[in-house]
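Below you'll find only one chain, the form predicted on its own, shown as structure tokens.
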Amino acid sequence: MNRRPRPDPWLLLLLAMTIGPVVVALGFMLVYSVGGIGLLSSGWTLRYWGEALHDGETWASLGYSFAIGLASLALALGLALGLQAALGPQLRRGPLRSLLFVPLAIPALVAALVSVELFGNAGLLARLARAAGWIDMPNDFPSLLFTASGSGIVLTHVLLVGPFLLLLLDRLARHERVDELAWVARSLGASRWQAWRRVTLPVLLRAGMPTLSVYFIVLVGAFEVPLLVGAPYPQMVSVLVQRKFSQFDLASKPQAYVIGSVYALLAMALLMALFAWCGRRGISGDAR
């Protein structure tokens, strides 16, 4: 008679300590947002989901945050891709391998300080303008951050991930061989250009996918960046849960475990819909 066998303890531990605290937090975000604790707790309720769900600050924030996620997603991605197009081997070798690891260790609020030193209007970009002659005064230079298009956020976000993504790149197409493949294209007949659109970028899209649907969620639910560079309206969501739950009427702190319920509910639901697609299409994303 064959046994079950037994599930591996150290397995069982690490579940517990990653998706563990996930499923406390989500829990407690769903108790308090129905009256279930809290200091104004009075009893089991849903109003303060309706209060929540009619307020259309509440879905302009989630589709602004969905919006400069993607944004900044797709630019950091697209520099990646011409970058590691033109550099090819010459990311694996030299000082600028080293140097791509530098923005890995810069803290996303120290970015957005950054930020605000070199495109502010009183900056450093602004300052060198003022000097070069192009503008009469540093106020003059174009506003890049806090404008309700999310520039600045955008801006930052692709600085920060640009790195990472190309350093990913490198290391997909290493894994994937696509050099191989591309030369393989080439001496078909294709194109430079050709062996690159039609064999080389599918190739790394299909085995980024994995980590490029995580780092989405991660630029979605950005906190210090948007804080720091963004517009007062609108917000994106991690700002406007703080905001509301720092309020001094505790009755909006109930409000904000609402719309953090609404986007972690939203973020676990896409991350499971792109995951079963990659699933389906037989993507794993390992790039070792």
Contents of the next structure:
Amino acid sequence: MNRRPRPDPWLLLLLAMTIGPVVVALGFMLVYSVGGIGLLSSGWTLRYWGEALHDGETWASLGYSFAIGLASLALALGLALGLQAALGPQLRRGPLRSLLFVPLAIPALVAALVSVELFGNAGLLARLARAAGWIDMPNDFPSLLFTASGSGIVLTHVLLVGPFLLLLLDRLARHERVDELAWVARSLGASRWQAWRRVTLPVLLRAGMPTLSVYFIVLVGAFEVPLLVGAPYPQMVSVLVQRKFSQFDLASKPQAYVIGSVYALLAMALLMALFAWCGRRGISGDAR
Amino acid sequence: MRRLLAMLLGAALLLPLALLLLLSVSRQWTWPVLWPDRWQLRLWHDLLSDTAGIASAVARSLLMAIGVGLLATALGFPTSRRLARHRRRGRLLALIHLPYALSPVVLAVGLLFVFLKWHLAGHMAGVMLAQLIFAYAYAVILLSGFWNPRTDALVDLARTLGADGRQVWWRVLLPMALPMLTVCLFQTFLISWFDYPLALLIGSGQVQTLTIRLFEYFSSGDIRLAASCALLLMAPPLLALLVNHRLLSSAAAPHLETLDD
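Form predicted on its own done; form predicted in complex with the partner chain now:
Okay, now the whole complex, with that chain kicking things off.
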């Protein structure tokens, strides 16, 4: 007799605790957004989807979130790569070895608070600019926070994520023996720049791709930083969903669910595509 | 040049901490001076004597974070073993990243009706359960790096020498995994300790964690009290850093945790 193997209880628990909530949340948001349930539900309808998808704020928020996520990651990665290339083994010596871990103790809420006190119009940088004689009044200092360009969000994210990426690159460099590879390239006649651009950089980016993919999606869905240092318009998608969900007007709830569903489907598809891409290229990491 | 850059980087890394410390002990810091005009320790005195009710928020957050950390690690260890042996390990590992793709806010907004139905919304247990979704996934991702051919070889060796299943767990696997379990416990502790969106939405304003208090002070413009709360929030990871920086290092890349051994 052919017996089917019994499902593993631990794996069932894992799926129930991780994939289960995702399926339930997405299912609920989809059903609510087409009028299947809800206090104001008067039958199945695509009205809320029509309203939300025709609302410029929805697309502005989604585009803005992905753009901010990409800009934050690109800048943080650029900073981390630059520091890793400039400092190399120095990162593992002396007090810097421990100090590099200090930013890992800073949660997003605290990073936003520090940003306000650093980059705000009356913040430390503005005070230093005043002491240097470059400005007279707080308003003379360029607005970095609460701007529609998202400069404050990007700056805060770079401060928050940059040190993480620097540590990641340092660990990857050791694991992938990047120094030895670069040394071989140089002994074969490559210049220092060529060895970095043709050997070190591709090896680090390739090995770090799965982690960078996760960081990107996490940055796109960021909440605390855009809530505290972002502009009222456009808002990043998590802030917009929370705002629409918490409004007294019950009619805005289905719209929150529409935006949440669109974002969730996009983010999940993108993350899975990035992992699949890494898998096809045989890149090791958490998505093998 | 390299030395100078290292010194500048070191100073930049310490700047946020120094700024928060200054804010928390400043009484007056008027524009455009670079240094507080007047100092005080009243805020810290109030915090420690719980005049502002922060000590209870700290205790609540600690209790939740310890609970989430213990549960996630205890569940994550055996689960990661089953996952490591599964033929679709890669796909499963990719799939358990999905809660992170959804973002805590979107997930909380979508799940709130379940928590309301189960009478968990507005309760500590509800917030902990929501945090466990992320912490459990993280624990499994982190601990899956423990199961490698070397671990298998040691288990086989122990069995060959006569150890039964229980002895293999208690005498071989747990002692071997202890450093990694400690890292996992601490990191999952931090997932709960640092959480704001889940405490806000699932807690529905009823679960006053330290992050909720920090946000309240920040948005009401009480920057000094917010800075003090921020320092309290940073205290456990900073203490851990003093003890062993490896407790924090896995946050950068959980799946690389075994590489530096």
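Residue numbers count along the first chain shown, from 1. Nothing here was measured: the structure is a model prediction, and the numbers come from that model.
Student: Two rigid parts of the chain turn against each other between these two forms; which of P142, R171, G63, R206 is at the hinge?
Tutor: Answer by hinge criterion: G63.
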